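Single chain ahead, written as structure tokens, the form predicted alone.
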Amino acid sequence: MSTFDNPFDTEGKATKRCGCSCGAHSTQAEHDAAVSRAKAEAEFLKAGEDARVRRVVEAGLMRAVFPNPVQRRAFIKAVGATTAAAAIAQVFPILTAADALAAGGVPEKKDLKVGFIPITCATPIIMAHPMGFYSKQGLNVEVVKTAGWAVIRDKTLNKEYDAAHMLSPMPLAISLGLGSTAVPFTVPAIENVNGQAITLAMKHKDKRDPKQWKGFKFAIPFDYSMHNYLLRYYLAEHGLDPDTDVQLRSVPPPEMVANLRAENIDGFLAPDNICQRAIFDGVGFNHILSKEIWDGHPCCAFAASKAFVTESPNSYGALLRSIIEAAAFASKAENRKQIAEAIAPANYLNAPVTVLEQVLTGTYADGLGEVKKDPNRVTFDPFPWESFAVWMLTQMKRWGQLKGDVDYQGIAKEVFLQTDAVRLMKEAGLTPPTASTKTFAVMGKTFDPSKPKEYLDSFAIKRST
């Protein structure tokens, strides 16, 4: 039977053979019917997703509670077909059916342990525990603050964590063996687009052009990080060679504003909420936005596994619901300030929600006495780009932590998963790109994720050869 016949239709398929209008059928009753048919199925395609799965819902009790047809048809042609439906609701709750049947089969872990370094870029895997996009989903999730990114790195490896809050270069390192025991891992969306910039001591504040950094010291959360491969980026494009010119040190965020304050560094690139705690205790000045290097370059990742993924696929398919849905929430501004509140107590990022908002609202204090407002200063788009993955591979060879020949585009495709993120995405009411890759520039140059080689062969300053 059809998904799209009627089971509160009164009349059925009539049972006399005298031909139809059109010819294509017996009698004109099966012409109505098959019209009908028609018209339903367009409904059916037209309707929002939440209304087609509760038609289904509503069609499948009608048939069980009456599997004999013609009973079905007495009974509504009695009381009508919407006291019927109201009636099978009484029975039987429609609504709490239909949003089992949206989301999929029931979670095989309902506990589950997500790590998370305290910082924005973190927004939402953290505002999913405290706003209840994990509870929504039938999931009891701890969300774990963490000490640094090789803590969160193995403690996840170690399957002390389900799941957790990545920079997103991690999973293709952890996958590829840099730094680990090489894991199979995955990508299935992004947390945070910009949201980083480079912050400097305020003893520097005369000290604008990189030529003149020379000797300086700076934190990077990590070398399997964009904070790195952004800062060398930008280094060499100015003449410097991070490995020679500067000294780079990787520092975990809670940790960069006091080694400023002590003057252990001259500067970071790091996480907005860690540059403007700088701002805000009055060491330091923001001297670049990342997006002003590469504007709509990603940051940090929800990852997994691919072990997590496939044998406990409803609750992986459960979690990257919850923070698909987080990450719908949070990229409308008006709900920014909200999630500010949320994610600021000190079991979450422990700051002030006056740094949090400057950092999510985009109005913020720059160190240097001005007030600026960039509402894209952080944003909240899920899609994971395989030619976001494809320039990260780019840089791991740039910089001589990837040895060999590259597969570039197979290991981009293996890692960052897209096939889910799209259908959650539209399910939360986003428009997922219809492409796996697209081009974009980085201070000016253009990269194309097909021409890896080349692009890579572009640069003067590089360790690989």
The other form holds:
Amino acid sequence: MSTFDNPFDTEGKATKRCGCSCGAHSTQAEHDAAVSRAKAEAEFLKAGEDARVRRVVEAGLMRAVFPNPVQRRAFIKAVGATTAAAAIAQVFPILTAADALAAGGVPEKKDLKVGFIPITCATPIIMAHPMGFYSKQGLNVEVVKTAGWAVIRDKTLNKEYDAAHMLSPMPLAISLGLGSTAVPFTVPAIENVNGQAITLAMKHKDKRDPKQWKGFKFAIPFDYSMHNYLLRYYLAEHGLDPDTDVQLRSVPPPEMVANLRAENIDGFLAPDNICQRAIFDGVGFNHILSKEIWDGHPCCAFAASKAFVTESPNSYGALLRSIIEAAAFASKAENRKQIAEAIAPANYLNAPVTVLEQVLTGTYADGLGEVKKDPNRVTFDPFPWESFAVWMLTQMKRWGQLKGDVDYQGIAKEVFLQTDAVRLMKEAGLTPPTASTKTFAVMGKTFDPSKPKEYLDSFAIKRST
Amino acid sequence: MTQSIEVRASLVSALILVTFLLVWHLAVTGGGSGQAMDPEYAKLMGITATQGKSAMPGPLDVGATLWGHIKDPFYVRGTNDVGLGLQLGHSIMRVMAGYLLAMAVAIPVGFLIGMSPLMSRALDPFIQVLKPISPLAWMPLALYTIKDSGTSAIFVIFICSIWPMLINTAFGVANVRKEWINVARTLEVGPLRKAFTVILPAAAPTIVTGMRISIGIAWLVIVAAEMLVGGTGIGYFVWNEWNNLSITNVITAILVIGFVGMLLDQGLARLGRFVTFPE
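Alt. form predicted together with the partner chain, vs. the form predicted alone above:
Full complex below, order starting with the chain above.
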């Protein structure tokens, strides 16, 4: 379920569908319901962003109270969506939380600097500038292009940036003091889900089975990246030990295409637009999209230091609101072309519009002569599930980046601010119910966030136990 | 005769240039017509893939891009996209800031070392160890301690341009002809006056040579430093265009960097001629 879906929807995607007058629903009644939902949706869109922010808060609360989707649906079904919302509002005034997040106070600081790396993962952060999402919140945000992940980390730690685009494992690593001094960091929002790919050099066109990849040299953008963990996972599932059978190198994304052309590397698991750029230039082809490893995986995050969140809550609220708004806009397929044009100029991504369009619309050349269509190649959903953080921590542990005992849930909760509602509840002295989790499957293997240790033990190839 | 040598030299220079441009042009215009592609697919692909065009731009492309930059050097289209002239300005400002700071430290310390054999021996091990360190190796340390990328870049310029000036100043001061010092002594000139009216003019050519070496190094380093920290400057421009794999712009920037470096060097060479004296 995406953040922008209705959490009060009792049917969801779990129910079976067989037939109705339009053929997309299981019963005629459901079809009618869908039609009225569509109407409601249209009204909702008309109602504009305030309603949308309110819904995000409601969604967060619903999830917080009923972590289990089956229970949630059962509850809503039993009492009805309106009653459910009212009941929740009794316990916690949604409007107040929404207001706090929506209107906020006057931002303590209006001139903010947000750093980004020029890849399509940063779309919400970047597009919010030319498309006016920041100025709508009364903020004067400067989005600054940055040379690499280590630099963006240092500049954010130095407070040159108020917030930044980071790889989602980076705030975890920074909070834990891995590869830098330990500074409490937060992920108030994920930026994109999916949107990465494994690209191989043209000469490996016939080596589509990973078992033939022994001795390959792969590039990844950073050690603390989803790219690193996904590629290692993928290789290990195919029986290759990523530390001994292949070579993994940290290479800044822009250098990847040049290195692939020079045959210094055999392939990479990289962020888009880099993958599509390699295809565009005829240097590589698309082996698989990252969504084929884990559909719905998080990639990059909107990150801020805990100090910024607590010292300037209103600026932070306004900034987060801009990002949620931008992500909501970007999550709609019909807006993607417009976004591609907005973020292509030299001031932002500095990339050909054709490449960005292929990435964002999901109609792309695969490098082997075919045009493929996958509207979910990349999508945008800001909800920072704690279970995402737990999975990343299991992988850090699995590959020896983390040593000793790890308090998976504790760290995840500290860093991934699952909703501001939950944060506000804590501040008000209320104990929020058990954090909501999302179970998901990576290459067919289900991950249960409540049992990270068992999950870790189930892997044959790993560095630590 | 000198004149004819100069004319002939410039003729040879022009010939080398034309040959180079011609070879370059021919080398990149080659390449096949590309393979046949489904037009739907071809629309999604770049020109290098569809038409088999070389990824290297030709001299004409570079010329056109260079002309575009020269025509409009000072535009500002947002934080991350400003004209080449402004980028150069940022780089030159950084180089000057770091360089002047280095001068302010290196020349007095150089004097001290040159005039005092004790200090010369005492400071020698430090200089010997610090001198060969690549300035970029200081970068992470600077970012970490100074906590500001702009100041870090200036610090890196400072640390790399200080050594040639320091060593040359010390050498120049230590090697002022003994007779002149002795004459000053017999005339009972005070130490300050001796430093400014005897030693400084005598050591000036050596000092300026050190300054000339330093500015060259500073200009080399600023490009690399800006590629690392980003933000503004000609190094950032190269990095940003490299991001877009725009080799044309990268080559343009290389030419501009070379040209500005030459101007800086020529400026100090002129200063050098001004302070040289016949013996």
